[in-house]
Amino acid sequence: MSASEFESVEASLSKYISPGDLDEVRRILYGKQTRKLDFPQSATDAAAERGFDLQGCVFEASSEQLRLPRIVRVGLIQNKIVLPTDAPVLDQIAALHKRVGEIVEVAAMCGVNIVCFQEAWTMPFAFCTRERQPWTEFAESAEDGFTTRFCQELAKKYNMVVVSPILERDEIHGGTLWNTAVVVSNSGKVLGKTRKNHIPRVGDFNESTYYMEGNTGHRVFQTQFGKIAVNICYGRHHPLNWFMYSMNGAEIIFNPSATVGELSEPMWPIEARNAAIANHCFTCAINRVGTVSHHEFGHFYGSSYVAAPDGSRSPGLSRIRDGLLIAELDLNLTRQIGDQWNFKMTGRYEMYGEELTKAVQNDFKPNIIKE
């Protein structure tokens, strides 16, 4: 069986492990078991008719005496491109708008408060090719481009925060391209944008020919449903990147990605989950599916999931199918786990800061003791 035919780890576990052992295997692999989220029949039927995977789970917190539960539902969308890559650019964008709009409608049926799409969701993944045309034509304004306007309509229609990662064209600065996530409030207003901090340079895999390292730092967005941040794709490999979003107050960190099996799949189940544990927050890892045919890049393996600060995580979506994963989170869990493990209280940040300041100097000498 090829990588592009293998449905998911979860499906294989369920198929080949006895029910008696399966709960224990899941406990070891995924931590405390999450409760399955029930959906309206209309949503289940719509997902089946529209041909995408619909899954849901609940992350619970302990009841408290002084705080009510802080419940929020997040939706993660993974999808293939819709039209061939040689179709007109505007047709490709419109087809993806239609497809994702269909999935967002189901998310609304299920009470989702915040939805996040995959990295550069309005286009084929093209950032490691030598040619720039027509791929740069997919770039658009983060403030008033047609995709942002589309997301504003979704946000207002469904009372939903929309996180929309796009290829941004910054006309103010000479048409510079950025890998950007636009955050649209549930009011329909653009709350702001954040740019990809880390650009991969792995052999021939080099996205720096397309866009710049981000210059927005580690922005956190205060929404009606909680404080969120967006750690775009390659930033998940950098623990300090997650850490700084958390230090700025993020309760939920989304990680919209576009990554293929041979490059990163063994890391995928680990990094976002570890970040949730280390930073006392929820993390949402989103990856596209399918194969982009304009170059031999490999299979995008989906497997989107949500991880919690207590080390538990949801099952992943399919490796091969479009999907919507909905997670109901009690944000009280972030402080509860922080109080239990005290990673931030015990972090020696002043020591790290002092030593990092020295480490970036040209005359730095490693602190090595020799005989």
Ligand SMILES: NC(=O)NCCC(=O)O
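Could I see the form predicted in complex with the ligand next, after the form predicted alone?
Excluded here are partners and other molecules; the one chain stands alone.
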């Protein structure tokens, strides 16, 4: 079986591990078992008709005396491109709006409060090609491009925060391109945007050909459902990137991505999960599925998942099919685990701040003791 035909690790475990052992295998691999989230029959039927994987789970926290549970449902959407990459640009965008719109409708049936799409969701992941045309034509204004307007409609209609990662064209600053996530409030207003901080220079990921490192820092967005941040794709390899979102108060950090099997699949289940543990927050890693048809680039392996601050994680979505993963989170777990493990308290940030400040100076001398 080829990598692009293999459904998921979870499906194989369920198929080949004896039922008696499966719970223990899952506990060791995935941490405290999450409860399965029940969906309305109409949602399950719609997902089956529309041909996507629908999965859901619940991360619980202990009850507290002074705070009510802070329950939020997040939805992670992974999808293939819909039309061939040589179809007219506007048709490709419209087809993706339609496809993702029908998945969001199911998310709404399941009570999702915050939905996040994959990186550069309105286009093929064409940055591997280094070609300019037609790919740069997919870029849009973050503030009032047609994709943002589409997301505003979804947000209002479903009372849902929408995180929409796009290729941005910033007309105010010379028509420059950016890799940006737009955060639309459930009121339908654009709450703001945040740009990809770390741009890959690995393998065929030639993104620095198109846009520069983001200049929006580590913004956190206060939504009605919790404080959220967006660490776009390659930023997940940078622990300090996650850390700074967390220092600014993020309770949930989304990681919309586009990455291929040979390059990163062994790292994928570890990085966002480790970030959830290290920063006492929830992380939501989303990867697209399929291939970029006209370029030999590799298989985008989906496998979107949610990780919790206690080290537990959801099952992954399919490696080969479109999907919607819904996780119900009790945000009280972030402080509960912080109080248990105290990483923020034991972090010695002043020491690292001082040492890092020295380490980036030209006259830095590494602290090595020699005989």
